[in-house]
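One chain comes next, on its own, written out as structure tokens in the form predicted on its own.
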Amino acid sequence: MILIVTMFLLVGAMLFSLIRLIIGPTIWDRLLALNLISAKTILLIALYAVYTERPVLLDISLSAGIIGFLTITLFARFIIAGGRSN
């Protein structure tokens, strides 16, 4: 009971995020809200991974987390550079 309860308050606070992602007034507030969305995903896929007694899904939650963090961390990157360059 108490899993199916935070996974709906993590479905939430990704709704939060979302509207964040939205209406953030600097880029950096955005890619503050994707990364938190991200994090979210992985905390809401290991916890189904509990609830349905599945370890694959630990694997999967591994994997969205190395692919969230490359993807922020380039966006930054292209951020700070200054966009595309030709």
Second form
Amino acid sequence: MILIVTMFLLVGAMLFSLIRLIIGPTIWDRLLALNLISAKTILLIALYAVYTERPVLLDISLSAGIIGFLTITLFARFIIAGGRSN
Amino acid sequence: MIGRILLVISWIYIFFGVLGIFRFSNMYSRLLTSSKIDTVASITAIIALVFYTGIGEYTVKLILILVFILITGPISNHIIVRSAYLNEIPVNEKEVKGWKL
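Could you output the structure for the form predicted together with its partner chain, given that the previous block was the form predicted on its own?
Expanding to the full complex; the earlier chain stays at the top.
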């Protein structure tokens, strides 16, 4: 029961990060929101794996973390290399 | 039992993480606090899950995820702030009180 509440809280936090992603004045707020969303997905998948007693899902959450980290790195390099920076 | 308490504690961290995104005026302080609190929330939740499921096949994978978060969390936040700093965002903007969206 407590897992379900945590999952809903995480989804709510993701929605707020999405709001920050949309209204973020600068690119770096959007990058921050993206980073938060990817961190939250790691947690969400881990919680879901524990909730449905399927340890296989934990591998998926780890790969989601790797993808999230790579996304942030590539975006930052794109911006430093003179992408559209307002 | 410990797992449930830690999960409740992670709720508080998640809530403050969300609050940190909207509450700060300066972009850098917003980046700093929300990323820090978010990493702490992830750590607390993963440790809570370790206690919640006990020793078993979950524990190894959860510890791996915990180590991954510990390493990549701060690094990715550092990358963001570094790219912001290199593109000449003034660090000490004037402090604007109240909600700044």
